[in-house]
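Just one chain is shown here, as structure tokens, and it is the form predicted on its own.
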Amino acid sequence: MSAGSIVAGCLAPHPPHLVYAENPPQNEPRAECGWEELRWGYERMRKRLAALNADVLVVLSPHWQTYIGTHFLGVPRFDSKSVDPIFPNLFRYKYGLDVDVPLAEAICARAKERGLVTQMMRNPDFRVDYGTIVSCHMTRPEWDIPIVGISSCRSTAWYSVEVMQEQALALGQATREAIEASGKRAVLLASNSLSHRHFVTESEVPEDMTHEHIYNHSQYLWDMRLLDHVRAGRGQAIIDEMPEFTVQSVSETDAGALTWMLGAMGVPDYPGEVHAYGTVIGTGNAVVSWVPPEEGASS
């Protein structure tokens, strides 16, 4: 069996508004339009990923929060309905997804070997979180390959961003080792926004883009600083500045998804492709892909 590889890592934000505006058959509410820059950015990223022939999506979501260790979906198939607790008017989504349980178990075991607390989630009635669903839908709306779902161990809440980083980097290394041993081609999805201070009221028509803008200028400046590192290939600078970025921009990077993905990819020293940047209810969101040079040359 040939060695597996991470063929791409993606920053794949999960605002349910994006699925709502796409009007897929799985989602009950209907929209007129909205958030086109981000939605079209996802379209551009999908075209980039299509040539890479991935076997599995591996996604870490801030909205599957576990406070005792990192958990992994461990049931082969989930069919249910996801209703966003904040935006039930926008997101009532009937999902059916397959899980690559052997790969999930392998990552779980490798992470445990590195000293992390890990556990497989074996409840067949578990309701998959909307962050996982939105990121996977926007990246691969066909749902034609399995996923590995990873929880966010809330070490930032218990300890600090620095502890989160240490654990997320170890989880990333374990993820890489398990994927390479599996022989599979994997795309990693860091399911999070960048700056994450958001509005507390909603416009009468949610998709009315005259109401949409970044929450404040300082958040925008922090987002642009991080994306400048992305575009210049300064992965280590992102890791070095992550604690301050997370605190100053009230960022969803506190969940560890972006650190995990960058760590699994060996902290890229080549540029990421920024397919889009835009706001949803005041939060800053970027759709980004990192494709290793050897994969980009062959695609």
Second form
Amino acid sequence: MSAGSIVAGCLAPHPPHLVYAENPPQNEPRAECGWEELRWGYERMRKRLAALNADVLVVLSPHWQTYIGTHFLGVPRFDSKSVDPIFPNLFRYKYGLDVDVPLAEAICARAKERGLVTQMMRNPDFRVDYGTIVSCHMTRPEWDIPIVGISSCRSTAWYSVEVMQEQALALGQATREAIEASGKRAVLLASNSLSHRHFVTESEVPEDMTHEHIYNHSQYLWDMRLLDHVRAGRGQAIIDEMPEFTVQSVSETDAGALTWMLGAMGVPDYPGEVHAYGTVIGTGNAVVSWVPPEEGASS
Amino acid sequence: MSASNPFVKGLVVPGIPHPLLAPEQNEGWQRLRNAFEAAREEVHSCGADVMVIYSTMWPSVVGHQVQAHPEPEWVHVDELFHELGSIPYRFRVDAELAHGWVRAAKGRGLHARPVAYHGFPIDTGSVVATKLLNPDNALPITIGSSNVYADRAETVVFAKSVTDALIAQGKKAVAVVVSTLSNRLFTDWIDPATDHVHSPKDDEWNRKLLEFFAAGRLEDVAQLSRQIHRQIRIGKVVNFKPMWWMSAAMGQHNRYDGKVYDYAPLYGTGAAVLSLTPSGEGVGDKEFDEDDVEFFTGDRNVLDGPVAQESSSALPAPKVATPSVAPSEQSPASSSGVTNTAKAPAPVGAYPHARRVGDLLYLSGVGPRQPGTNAIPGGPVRDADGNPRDYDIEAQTRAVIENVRLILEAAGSSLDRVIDITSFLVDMDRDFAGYNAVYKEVFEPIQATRTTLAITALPTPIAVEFKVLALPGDVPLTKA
Ligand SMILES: [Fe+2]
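Same protein, different state: after the form predicted on its own, show the form predicted together with the partner chain.
Complete assembly follows, chain above in first position.
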């Protein structure tokens, strides 16, 4: 068996609005249009990933929140309906997905060796969180390769962003080792938005884009600062500034997804490709892929 | 208000699933299970028509949500304690009350919506509380979310909204607050036999709160919310708000019979099952250190209004400062002696707020509506469905006088230059005394002439309106 590898790491945000606006058959509500920049950005990223022949998607979602340790989906198949608890009017999605349980178990075991608290989730009635579903759908709507689903350990709430990052970086290293040992080609999905200040009222027509803009200018500046680091290949700067970024932009990066993904990729010193930046109810979202030079990074 | 309050009982219960799914694993979890079962008797014998749940484990971020599916059904699995097993449920929801709650919340200035979707994820806490307190669906339920960003004002107003709806629908209710006391869980798996409250400090605080509850001091606990948040809550949300909700719903006082069924650790948190029953007596003395609030007028319309400027969040300094006030609000239009101001409620017809003719300033009729939101302090005289409701004439009168002051000042005059007032009341018998008392506070030293009339109705659901005549600011008072 040849060594496995991480063929791409992606920032793959999960606003249910994007799935809603695409009108896939699995989703009940219907839309006219909306959030095209982000959706078309995802489309470009899908093309970019298609050539990489991935065997598995490994996704860490802020909306599977575990206050005791990091959990991993540990049931081979799930079929159910995901209803977004915040936007049930937009997202009621029938999903069927396969889980790469052996890889999940391998990551779980290596994370435990590194001192993290871990748990395999073995309950077949468990409902997969909507963040995981949205990020996977937008990245690979065919659902034709298995996923590994990882929870977000809430160490930011318990301790601090710094403690969260220590744990997320260790989880990233465990993820990388397990993937390399598996012989598989994996795409990692960090399922989170950037700045997360959002509107607290809704427009009558959700896809009415006249209402869509960044929450305020300072949030925009923070997002652009982070994306500058992405585009310039300054992975370490992203990690270093994460505590301040997370607090100032009330960001979902508190969940550790981005840190975990960067850690698993060895903290890239090569640029990430920004496929799109756009806002959803005022939050900043970027669709980004990092493809290691040996896999043929574009720049 | 307390005489007509529709809540005949209130309970506080934990939502962590061990008392439901694994009571046998720990002596304290079993005691909590027994406590739930004892409290169930109270729920079913108190004469309530419905169980209203406020769950700290159902977060919302875009306003508040209310469960309105008539018969939600699912097999629930907790995202953390999934190993304990699945919880199949089928509940009976009072959808009429849920919709009434949402309507009332909107009427009080909140953003709210009903959720009635098959498969909507009801939170573990609401599921656990309903399974243990109401296993045979003897009572219908409804559930309100806990807005992550909401602070006291929004939470209080959300609670008063369900009270409005219950009154309008003639229902009695039991309030169920789903929350632990201290909420620090262990961060690693424990042997159930070794469970204990995370720290002695958490435990001491919990016990002090239980003393208050046992003495029926609900409002006192509510007033301690910010302190509780700092001392024994992990900061996952803006503030500890369930007791604000509970006291605003049931009545903001300390006249309750409190009963603490039991208290035990639940994976490090402090969990209690307790009940509060309104009573004529109790600890009378209390300190109201925060204003009561009837309407929410905070930052709720970001989509429609100017973008709110945040004060704290810019490290890279923004290059462009956004004005915090929309241009239309900055200067009152003033032509041919006419004054209009965004500081006063918008007119409901083609008339200005005030008009100067010669040495006199005439004001159009002024009511208590709040500028911008049209909320009515003290509550409207009837609800959105046209049913009469209890309202506070003193609060309405105060708001009228405040609006008069704002218009006078926009026109360059002031309250002390008022020379004549005609007051209109929709219910002279009920309201004259309250109106008269508030009037006296302000106008006794001013000595304007006054006439008070009873009329059948005003154009909006308000109880009082003033017609005012004053001297402009540049006319000497002696000239009158
Ligand atoms: Fe999210």
